[in-house]
Structure formats: C-alpha cells, structure tokens
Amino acid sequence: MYRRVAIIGGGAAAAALLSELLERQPPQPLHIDWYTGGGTPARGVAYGTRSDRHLLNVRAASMSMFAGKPRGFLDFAQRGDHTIAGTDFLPRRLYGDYLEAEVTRALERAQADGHDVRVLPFAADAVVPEQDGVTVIHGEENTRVDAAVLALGSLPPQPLSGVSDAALASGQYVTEPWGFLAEAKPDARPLKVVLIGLGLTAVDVLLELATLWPNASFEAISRHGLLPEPHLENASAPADDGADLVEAMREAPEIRRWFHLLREAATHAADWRTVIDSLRPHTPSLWALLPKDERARFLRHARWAWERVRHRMAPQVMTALQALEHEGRLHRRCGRLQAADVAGEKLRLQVRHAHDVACDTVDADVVIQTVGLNTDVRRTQHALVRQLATNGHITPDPLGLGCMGTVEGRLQHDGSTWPHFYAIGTLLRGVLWESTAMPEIRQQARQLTDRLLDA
C-alpha cells in the first residue's frame, strides 16, 4: 500500500477520496497531505454557494459521498428536517454542509486511528512525478510522497475569443460567475443582463440575480437557445437495464447510429429520461469505444443535445424560469458571441445567428459568461496544470477534455503511464466522459482507494 499520499484540490472529489481512504481503516497508518488551495475544504466551487435557490440536480437519495453508504446524505438531511424525502432536490448549500461534516468526522477518526493528515490551506506550486514516487513542491518545501492525486475540479474559465481587454478590465464582462454571485448585492436599477450560455450554470445565475435585481431583464444567448430539460416530478426507473440498447451501441460505435438508436428506444419508453438514465453505468465503456474522429463529431454536433437531456434540472427550477419568461424578464435567443467591447458605460456585443452573415448588436450593463466547465489544459491559466503540461508531466487530451490517462485514473505522458500519479474527477473527462457528478465521483474514489491501499 502507499503509506504517504498527496491529494491536490479542495473540492468534493478530494473530500470523497480523503474520506474513503480513512474510512477503510488500513492496516498501517497513513500520512496524507491534503492541499486544499484555500477556501473551505470539501465544498469547492460546486457546493460553495450559500443560496437556497441553488438546488442539486440529483435527488437526495442518490447523493451519498460513499458508494457503500447510499443513504449518507439523506440521513444527514433528515436529521435536520424529518419531512425530507429521498426524491427531493435539496439546496447545494446543504450538501456542502454534509461534505464538511463527513470530512470533519473522517479527520477526527484519523487522529484516533493514528493516521497523520495535514490539511494544507494552499495550492501546490509544482508536482514532479517519477517512476518511484512523486515530489510535491510548495514554496521552499519539497515533499516526497508515494503517490499523488490531482482532484482539481473544473479549470478556471477563460474569456471567449472576441472579448476585448477593455471589456474584461471594465468588470462588466464576468468570466467567473460563482465569485460574482458570492459578491452580488441587491440592486433596484433596471439593468440589462446578458448571459452567454444556457446550461445549468446559467440557470443558477438567473435564479439568483432575478431575485437580487428585481428590475433587471435578462437575455440568454446560446447556440440553440434551449434550456436544460427538467427531471420528472416523480422519480422513475428504467423499464429494463438497457442491455439491448447498450449492446446495439457497442456493435456500432458511431455517433449518428447511436443517436438513431436512442431516438428509437425513446419512442418505445414511457418517458425518454429512463432511456438516458439506463446508459449511466455504461457511459465510460461506450465512450472508450469511440474513435477520436467520432468523439470530435460528438463534441461539434451532439454535445449540446446530450448535455441538456443528461444533466437535467429540478422541476421547481424549470417552473421558476418559466415564470421569468412569462413576466417578460427572460428572453432566450439563438446565436454565438463574435465580439464584446466597451461602448460608453455599457458593453456592446456582436452576436451572429447560425445562418446569418451579418451580426446583431446587443448592448448590456452586465455580461456573464456561463458556457460550462473548462477542461482544456492546453490553454489554462491554472498555475499547477500549466507547470505539469509545460514540463511534459501530463499529456493534454487532444479534444480539450482534461488529461490523457487510464480508466483507473493513472495519468499519462509521452505515451507512457505514471505508476504513482493519478487524477480523479473533471480532468478525466476525456477518458470517461461522464466524470463530474457525485455518483461518478464517489465510484472513482472507491476504486482509486482500492488501488492506493492495495499497491
């Protein structure tokens, strides 16, 4: 077993791995260095919100941190409110509380069991993997560990091309919505707010600002102008395990064929959601079958459609958004941002529709970029990831989906696999595709713990 392990990252994936390692009661004491990067350990960006308007997109019964304790989060929530049901969509704030509580419990148990866990409230400056271990560097301190795990979550958002330096310097063009929401104050002015992107992040921004800014109007621009689909009011299970559909997809790993099969299966199902959900356990193995050109075709033409049906929102969130549209406060439009620049006290956007040559001009008081997760390590400003990529310690996924690695989480470089250097979560999106939600994260944490303790 690896006795000295570094976990680099302070969010839910890191918390899940730490807690899983300590939960196992390994036969020998562990020394774990947890580089949390500052902020509140365990919550990360995803669960750092304090707003009750930001709901989980998965029902409470499916959100346990531990694969072996499926009622973990539900039991925690019901201790505070016995009326909560497993089918409820609860605030992400509450889930952050749960993660913090589990980490606190794990750290207390670690001390009692003789483990040495250092919670280091800063980021690692550099990581140097080698064949017999890994060196983690912070400031003047070089720490040698048996294994290191990158649990960094999504990389910092980058502004879209066409956004001028002046627009960024104005503070009116927001690339990082969560920090912006955390600092947002009530404002009664009749502001014009434009959102670039219409995924789940845009949904959270709309819910929060529509309340804080009661006289603001919102225009949301995306390629197809469509919101994520909602979950059903009542939980539903697939009529079967989807084995026939999965087998048919395995026989023909081609995107057009797959979507034909999905549409056909949906027509015979009581609800299309059950078809999509039946694929969840098989997604990594199906993704592995796709050649690079088919993955690229998926990203260009089908990713938007898959994301809106796979990553759905709570039904009460859809009701709130429909109310905003009915009131005339929210307008959706199809288009792509071509340019953004300062024009007096406002920002002026150039937006092009799919088949138009000319651009429309849109003026806004605030523009918020909500285009989803950034996983492109080739262009990131994240200091540690840049160091790893520049020094050739990691190989970027050629399609911008994190790092090259194995399905077990080992990172690769120059066609070789590091024996002691791992990743968990978002950086493995190119390997597993679905690698960002808690049900997938907890399974990765369990499997990675097996490898770390059995090595």
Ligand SMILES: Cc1cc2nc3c(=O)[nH]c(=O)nc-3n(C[C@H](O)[C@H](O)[C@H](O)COP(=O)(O)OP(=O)(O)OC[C@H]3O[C@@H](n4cnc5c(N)ncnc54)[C@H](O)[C@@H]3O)c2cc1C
Given for the second form:
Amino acid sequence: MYRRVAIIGGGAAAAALLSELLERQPPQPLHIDWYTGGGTPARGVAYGTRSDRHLLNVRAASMSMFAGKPRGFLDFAQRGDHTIAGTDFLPRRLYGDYLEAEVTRALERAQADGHDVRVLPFAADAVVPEQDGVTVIHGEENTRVDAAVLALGSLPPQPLSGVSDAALASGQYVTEPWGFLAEAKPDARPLKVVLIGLGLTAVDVLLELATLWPNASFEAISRHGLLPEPHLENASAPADDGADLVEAMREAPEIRRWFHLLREAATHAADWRTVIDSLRPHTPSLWALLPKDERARFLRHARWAWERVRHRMAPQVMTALQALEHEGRLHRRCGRLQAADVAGEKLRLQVRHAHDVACDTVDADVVIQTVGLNTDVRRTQHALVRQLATNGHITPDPLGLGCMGTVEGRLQHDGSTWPHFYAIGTLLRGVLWESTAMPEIRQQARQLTDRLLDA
Ligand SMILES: Cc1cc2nc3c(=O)[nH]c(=O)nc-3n(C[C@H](O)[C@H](O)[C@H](O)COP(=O)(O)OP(=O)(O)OC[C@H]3O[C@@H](n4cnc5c(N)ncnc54)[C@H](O)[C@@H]3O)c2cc1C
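Mind sharing the form predicted together with the ligand? What's above is the form predicted on its own.
The next block holds the full complex; its first chain is the one shown before.
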C-alpha cells in the first residue's frame, strides 16, 4: 500500500478519488497531499456554476460519485426535496453541493481515523516521476511521495486559427466561456452575440446570456448547425443489452462499418438513444480495437455526429432553446470560422460553408468560442502539462487526446510505463475515449483506489 499520495487537481475527479480512498478506511495511516489549484475544492469547472439554468446532462440516479453507492447523489438531493425523482435532470450547482458535502465528510472522517490529508489550495508547478516515487514541486517546496495522480480535467481552451491578435486583445473574442459567464453583468443594450460551436457549452452560454442580456440576439455557427439531441422526458428501457451489436463491432473495427451497424440497430430500436447508451460500458474496449488511422477518421468525419447523440441535453433545456428560436433571438448557421478581426466597434468574422468557396461576413459585438473540451497536450499553455511534456515525463497522444497511458491509468513516456504516476479523467481520453463524465470517472476512482491500496 502506498503511504504517501499526491492528488493534483481540484475538480470532481480528484474529489471522487479522495473520497473513495478515505471511504475504504485504509488499515495504515495515509498521507495525502491534495493540490486543488485554487477555487472551491471538488466543484471544478462543471459544478462551480451558481446558475440554476445549468442542468446536469445525466439523470440524478446515475450521478453518484461512488461506484459502490449508486444512489449517493439521489439520496443527497432527496434529503433536500423528497419530490425529486431519479430520472430528473438537476442543477449542476446542486451536484457541486453534493461533491463538497461528501469531501467535507471524508476529510472529517480521515482526521478521526488518523489519516493526514493536506488540502493545498494552489497549483502544483512541476512533477518529476521516477522509478521509485514521484516528486511534486510547488514554489520552493519539493515533496516526495510514493505515488501521484493527475486529475487536471480538460486543458485551457486555445483560440481557433484565423483569430487575429487584435480580436483577442479587444476582449470581445472570448476563448474561455466559463470565466466569462461568471463575470458577465446585465446589459440592456441590443447586442449581437456569435457563438462558435454548438455543443453543450454553447447551450449553457445561450441559456445564461439570453436571460442576462434580454435585448441580445444570438447566432450559433457550427459545421452542421445542429443542436445536441435531447434526452426523452422518461428514460426508455433498452430492448436488449446490445451484446450482438458490440460483437459485430468487435469483428470489424472500422468507423464506416461501425456507423452502418449503429444506424441499422437504431432503426430497429423503439428509441435510438438506448442503442447509443448500450455501448457506453464497452466503449474503452471498442476504442482500443481501432487502429490509429481509423481513430483519426472518426475524429475528422464522425466525432461531431457522435457527440450530438452521446452528449444529450435535458428535455427542458431543448424547450428553452426552441423558445429562443421561435422568438427570433437564436439563429443557427452551418459553416466554419476562417478569420476573426476587429472592424471598428465590432468584430468581423469570415465564415465558410463546406461547399462554398467564398466566405460570408458576420459582424458581432461579442464572439464566444464554445468548441468543447481541449485535450491537446502537444499545444497547451497549461504550465504543469507543458513542464511534463517538455521534460519527456509524459507522451502526448498523437491525435491530441490527452496523453499516453494504460487502461489502468498509469502514465507512459517514450513507450515505457511509470510505475507510480497515474491520471484520472479527461487526460486519458486517447486511451479510453469515454473518460470525462462522472459515470466513468467514479469507476476509474474505484479501480485506482484498488491499485493505490494494494500496491
Ligand atoms: C459545463 C460542463 C458540464 C458537464 N456536465 C456533466 C454532467 O452533467 N454529467 C457528467 O457526468 N459530466 C459532466 N461534465 C463532464 C465533467 O468533465 C466531469 O463530470 C467532471 O466535472 C470532470 O472533473 P475533473 O476533476 O476531471 O475536471 P475539472 O472539473 O476541470 O477539474 C480540474 C481541476 O484541476 C485544477 N488544476 C489544474 N491544474 C492544476 C495544477 N497544476 N495543480 C493543481 N490543480 C490543478 C483546476 O483548477 C480544476 O479545479 C460536464 C463538463 C462540463 C465542462
């Protein structure tokens, strides 16, 4: 068993791992250094929102942070309101309350049980993994631990190519939507707001700003101009466990074939969503079968379609967006951003539709880039990840999906696997593909705890 462990990251993945470790009541005292990076520990990016318009995109019954206590979040929510059902899509703020409450409980219990947990409200500056342990560096302090786990979430967003320095300097082109929403103030002026990207991040931004800025109109630009699909009000029971489909996919690991199989299965299902959901437990093993060129093909041609059906929004969110469209406040456009520059008081965008040679010009007061999670370790500004990559301590995934590692979460460098250096969550996207949402993260937390306590 490792006696000294560092957990680096302050979001839900770190909280799930810490709570799982302490929940097990390890027989010997543990020393855990938890580097939370600032902000409220446990909430991270997704659950730091204070807006009740920001809903979970997973039903309450599936959002426990513990793999062994599936009703965890639902019980917490029902203690505050017994009318809540397991099929409800609850505010992410409430989920943040749950994470915080569980972490507080775990820390109190740790103290009573004689474990030593230091909650360090700052970022780790550097990490040096070695064969017999890991050194974590913050400022002047070097701390040697038996094992370290990176729980850093996704990387800071980067501006799209074609966005001029002047556009970025103007403050009207926003690359980091969450910080922007947290600071945004009510505005009575008519504003034209353009969103680049039309996934769940865009949906959050639309709901929030449409209320905060009642005179604003919105144009959302994406390759296909389509919103994420909604969940149904009531969850459909799957017709079967999807075993035949998974078997057929295993036999032919090619993206074109897989989409053919998926479409076929969906046409025979009462609700296509059940087909998509049936793949979820099998996704890592299916992903592992795909050769690199097939993965690249998926990312180029099919990722957008997969994300739309896999990352669905709550039905009431869809209703709110449809209302915005009916009021004429939200327009969707197909196209790709080619350039963004300052034009007087506004930003001027050049947007090209796939089949056109010429670009359309779109003027906007504010442009918000909502293109989804950044996982590209090769080009990141994240100081710790850059330090690790520059020093060859981690190897970036060649397709920009986090870093190389094993399915158990051990990180790799130059083809070798570190014995005591791990990751959990989004950094493992290239290894597992499904590695960002709580249902996967809590499984990883459980398995990683087994490894940390059995070592
Ligand atoms: C808007 C949004 C909505 C979502 N909704 C859902 C949902 O409804 N259901 C679901 O299951 N999943 C949802 N997800 C997926 C979500 O990614 C996970 O549920 C979960 O929040 C991931 O947590 P994390 O800890 O991996 O990452 P994060 O929440 O990003 O946390 C990473 C933390 O690491 C810290 N950090 C960074 N660098 C350092 C450093 N050097 N040292 C120390 N700390 C550092 C950061 O400050 C941050 O606190 C959503 C994601 C987003 C972005």
